[in-house]
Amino acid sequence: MSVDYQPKIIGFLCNWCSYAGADMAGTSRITYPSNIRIIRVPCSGRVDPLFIAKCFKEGADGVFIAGCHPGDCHYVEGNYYARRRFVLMGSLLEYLGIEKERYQVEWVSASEGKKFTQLVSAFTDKVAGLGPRAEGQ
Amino acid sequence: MDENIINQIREKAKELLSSGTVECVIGYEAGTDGMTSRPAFIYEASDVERLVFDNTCTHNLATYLINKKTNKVAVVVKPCDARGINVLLSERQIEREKVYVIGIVCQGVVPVSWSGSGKDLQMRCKLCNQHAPVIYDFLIGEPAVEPVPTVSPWTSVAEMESKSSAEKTDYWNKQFSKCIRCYACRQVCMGCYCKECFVELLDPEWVGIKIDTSENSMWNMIRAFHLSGRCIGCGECARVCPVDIPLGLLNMKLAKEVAEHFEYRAGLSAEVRAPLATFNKEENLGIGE
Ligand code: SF4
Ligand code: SF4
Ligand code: SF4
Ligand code: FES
């Protein structure tokens, strides 16, 4: 693996919490790797497993999803439904040969800017450590 | 062929049709190859002699209920197919009052293909622990002591799980590269009733028309996912796949996850919601720890 390998990571962040958390990290000038391309979604429940599959199909090295803590979803129940899907999708991806380190789901609130940057940094390191995805993966 | 079962099916069908209780009886008739059976739609009491039942009755006739919602119909089901009826009922796709279920206590079916039938039982039958239907209006056969399957349903899944990522990628790429996206696996499945399937959407286009393994993988991955917690394991999708992609190995993986995380098996009751259509606030499922 070349030293300058930079993984491409897609981040799906819930507008009401994690996206605001990422915003907070930005305004507080906390730095974190720029490998993550953030897509704002109205709720973690909006993240259709199709999105995740499509990211990997189009060559993403990692997919990071963050939503409101259980109990704090703006739409009350979105993340409760979502986490069931995420857990099944994660096992399916792994079963098809996508390392489980390439996929992570977290709960991050609007006030957890610091936590957001820590999670993203650790995730980026993990994905970078795996190296580029294998041909045809 | 078990004459006793056949006679009972015919008698019941005749009674239901001549009394006007149902518009149609969906059952099985002998195929033109003289070896296997095929689905039959009987509308006249005078046609009930066409109905048969034997170990080549592999089709899951619950699938046809989706296109027969207007008038009441009767359907012949094996225990596995009966679970499909429960799935359709719990998803509000059919109404209980409009379906008359003729349940058969089943001894298993054999592999059936265009070129004939096998001798050994199908895998789903070897794994079966429920030879009496979970839902019926009229039962044919004696519910015996339930068999204990000697094979674990998860053996082949565990074998796949133990492979490395590279081996898994390689295996599935080889399999999916064969897919011609004929969608027979979808058409035959009682759970694939969407009027608009994601695979045919053009905007956004989730699966491109390009002939490419990665497009096939998208299809196969999401099809399996859409059936998670809903697939009753009838094995029909894999049976009709013209290029023998082991779709059961995918479906079973999800069934295993669903069993482990949610202690759920699809179709046992029409009253319970599928695991992805509900939630439990207390569970954390290992996310965000
Ligand atoms: S039946 Fe087989 S070849 Fe046809 S779409 Fe399904 S997996 Fe592909
Ligand atoms: S694959 Fe999914 S979208 Fe297509 S018919 Fe089946 S359940 Fe519906
Ligand atoms: S996915 Fe296959 S095995 Fe499962 S219910 Fe549908 S046709 Fe049957
Ligand atoms: S609104 Fe944030 S997870 Fe639902």
Contents of the next structure:
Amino acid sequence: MSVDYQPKIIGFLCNWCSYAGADMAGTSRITYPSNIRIIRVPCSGRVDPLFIAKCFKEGADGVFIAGCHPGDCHYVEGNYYARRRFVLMGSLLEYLGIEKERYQVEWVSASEGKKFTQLVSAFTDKVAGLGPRAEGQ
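Okay, that is the form predicted in complex with the partner chain; can I get the form predicted alone now?
Keep in mind that what follows is only the chain, not its partners or any molecules around it.
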């Protein structure tokens, strides 16, 4: 593995909480790894498991999903649906031959910019430790 290896990470962030938390981190000048590519979604419940599979198919080394804390969803139940769906996602990833450590779901509110940076940094380090995904997975 090259010393210069930097994992490609895709982040799906809920518009109302997690994206605002990432924005707060930026406006507070708290740094986090630049190799995460953020996709803003209306709600974490909008993230389809096929989106995650497609990210891995297209070469992502990791997928990070962040949404509102349970009970604080702006769409009332969206994060509950997401939580149930993502529990099953680990089994699907294993079936596809992808380590479930390459995928993480977290709850981050708009006021938790520092928490967001810590989670993204730790996830990036974990994925970097796993190394690049093998071709054909």
